[in-house]
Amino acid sequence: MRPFWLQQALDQDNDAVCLPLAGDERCDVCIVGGGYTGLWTALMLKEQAPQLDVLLIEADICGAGASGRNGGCALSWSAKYFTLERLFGAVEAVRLVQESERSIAAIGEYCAANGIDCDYRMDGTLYTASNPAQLGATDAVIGALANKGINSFERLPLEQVQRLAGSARHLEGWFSPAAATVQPGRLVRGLRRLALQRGVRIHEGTAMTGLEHGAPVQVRTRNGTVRADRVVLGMNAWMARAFPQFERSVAIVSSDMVITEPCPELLGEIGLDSGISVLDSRIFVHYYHNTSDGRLMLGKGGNTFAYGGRMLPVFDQPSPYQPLLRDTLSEFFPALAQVPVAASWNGPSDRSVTGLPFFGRLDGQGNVFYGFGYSGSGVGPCHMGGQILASLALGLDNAWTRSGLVKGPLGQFPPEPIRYLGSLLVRNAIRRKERAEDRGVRPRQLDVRLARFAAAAGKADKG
């Protein structure tokens, strides 16, 4: 059984199967990876250069990775403004915040224009405090956005916050209309369907087993070779295993989710009747939204860490944290305490040091490009990633190819076992700190200090 979103999409998907590669193929551009990054890149290449022969290979089926199992929250980079400014300067930080908001709207417009039914609802997002220690956590970045003239957030009265969020657990809230929610499995399968219609050749069940630089580049698979003038690698969490030079560029960490059986009447009674996404101000945030068929999805990041970037079997199983998520759901929504959980799942996200994705030219080559490190927030930014990678593959000189995002990874994690042990140490400190804050108790100073290592990169794992 696939994760809930993807299985729901597949149950309604009558499109043709894309057979594995058998034999050798030649193309202009070969894309490795059939998630949001690879499919947006393919579609943008065909839009700008319809004559290009684009071939995409995917190890499993399109959407089997993070694109078919994320939380479905399409969020901007507004909350990451300080990180953007520190890394790229104020001018580029402002541009990237604005582009991230434009991408969210553009995804909805694209889906509407091309018949992709993915439950896209641009009903905004609400950043909240769910315990007293979180009060004011968002004020500084909101002030910075306002100073730059790019603030889309409005502080709401507490009564309105609790009504919109459907829970009295929230103690303050900032609302922005520049956010959306989607059914992620339907989005990725819809992009696949459109790519096929536009002439992109797709081979599923076709893992890359090797890559040889040259002109053309040779992408090896088990049953054939693709020779391509240019290659785009959109493998996300799997990049670190395929290319050892990236092993310390990302940490592989799970985001875990549960979704209820339909309960539209109860959701209506508590006021959670729009597509708004709600996120609190924890380091590993709680995030949730409803669905158009009356379910509630709730998730939390930062649970399972993988040693050495390995793809653990647990990533393809029901979440081991389902009891914790069930308890959290009942705490936020006492009225839903008896509503059955329909499914739980988790999956690997590629957490970068900065909390931002990065792009570049593999090994300095001018015809092999990559992008990953979305850090659990890729639904909206993958649209920007497609623009970046399409621009690189087309050899364009534009704001995307000149961006600091295209300088490759901007930091490394420590080597193993320090990274793994340090991740567990920090994760457990965060858990103790936030449990204490939930009880109104002052956390230990050591836990506060350790938590700052994760807080420096911003909120994690929410879309």
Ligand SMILES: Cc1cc2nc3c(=O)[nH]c(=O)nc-3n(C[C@H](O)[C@H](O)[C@H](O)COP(=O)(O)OP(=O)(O)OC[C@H]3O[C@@H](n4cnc5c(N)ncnc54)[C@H](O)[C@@H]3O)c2cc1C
Second form
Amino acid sequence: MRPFWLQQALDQDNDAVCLPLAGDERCDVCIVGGGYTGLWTALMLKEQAPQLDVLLIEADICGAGASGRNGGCALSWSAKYFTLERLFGAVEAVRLVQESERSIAAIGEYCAANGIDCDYRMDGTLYTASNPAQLGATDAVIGALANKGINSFERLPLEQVQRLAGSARHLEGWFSPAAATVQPGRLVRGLRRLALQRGVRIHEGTAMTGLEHGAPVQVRTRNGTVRADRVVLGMNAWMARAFPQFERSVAIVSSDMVITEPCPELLGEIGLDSGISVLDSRIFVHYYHNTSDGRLMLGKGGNTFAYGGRMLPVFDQPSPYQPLLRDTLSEFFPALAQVPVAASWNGPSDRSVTGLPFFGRLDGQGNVFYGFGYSGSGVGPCHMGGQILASLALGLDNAWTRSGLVKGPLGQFPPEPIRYLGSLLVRNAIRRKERAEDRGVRPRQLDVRLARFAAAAGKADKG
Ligand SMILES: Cc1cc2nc3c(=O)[nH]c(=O)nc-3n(C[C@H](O)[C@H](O)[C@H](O)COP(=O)(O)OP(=O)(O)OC[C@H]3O[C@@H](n4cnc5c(N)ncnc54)[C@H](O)[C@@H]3O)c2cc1C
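Form predicted alone already given; the form predicted in complex with the named molecule follows:
Below is the whole assembly, all chains and molecules, this chain first.
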């Protein structure tokens, strides 16, 4: 069974099936992975060089990974400003925050111009505190953004926060208009349709089983080989297992979500009638928004950790955390306590040490490029990823190819089993700390200290 969003998109999708690769193919650029990263890259390549022969292979169907099952919150990198400044300096940090905001608007413009109906609504986002311990958590970064003249957030009166967010659980709120929500499955399937229209050759059900450097590069699959001048790897969480050199660059962690049956009248009554996304200030945030067909979707990251970056069967099953999410939903929205949950699901996020994606040349080769590590925040940033990877594949010298983002992973997690055991230790400490804070009790010092290990997570991360 497919996750809710993807299934909904497939039900409305009359597009041609893309058959698996059979035999040997030659192309200019071979893209591996049919999520937002691979598809934006393909589309941007075709836009800049329409004559280029681009072939994309996808192990399952386009959108089967994170792109067809995420929370649909397209957020900027504003909340990551301190990390960006520490890693890349103030000038590049400012540029990246602005680019991340531009990408959100650009996705909407692109969908409108190309007939992709993905329920794109640029109604902004609210960063809130859902218990007293979170109060003030966003102030410092907003101060820094204001200092640089790039702050899009304004503090709203509490009554307005609670009305916009549809819940009295919120104790403060900062609103930014520079954010959107989408139906993620319809976005990724729309990009696929457009890529096909632009002449990108797509083979679904075609996993890369090996890659051999050279000119051309050989991408091996079970029933054939693609020889390509350049290769772009947009495989997200799967990179860690496919290429041992990245095993410690990301931790694979689930985000889990539930979506209700339609209840538009109730949502209207509590005030949640726009496409706004709402995120509180936990380390593993609660995030939610409504849908235009009157449902409420609520998610939470940081639940299931995968040992050694393995893709666990649970990532393709209903969320084991559904009861917890259901309780949270009822706590935040007592009026929705009786509304049935239509579906729950989860999926793997590729959390990097910095909380930012990274890009580079595989094994230092000048014709194989990769990008992943979006850390649960890729709906908007994958559009930047597409610009970076298209620029690299076209051999351009521009702000994207010169960016510090293109220096590969900027940190490593400890080796297994330390990473796995450490992740669980920190996760459990965060849970105890946040439960205590929700009850208004002081958390244990040890839990507070352990929780700091996850501080790099950043507010807007959902993995
Ligand atoms: C449950 C969940 C909720 C999230 N919520 C949000 C959110 O609300 N907002 C936000 O900004 N971000 C969110 N994210 C993150 C966001 O979805 C991702 O960052 C983004 O979709 C990554 O896109 P991608 O194309 O890089 O990866 P993917 O969409 O995962 O695509 C990678 C593709 O590569 C394919 N593949 C893997 N191995 C091979 C191979 N060997 N050969 C061929 N193909 C292969 C996979 O099948 C997959 O389709 C969430 C992620 C998850 C999992």
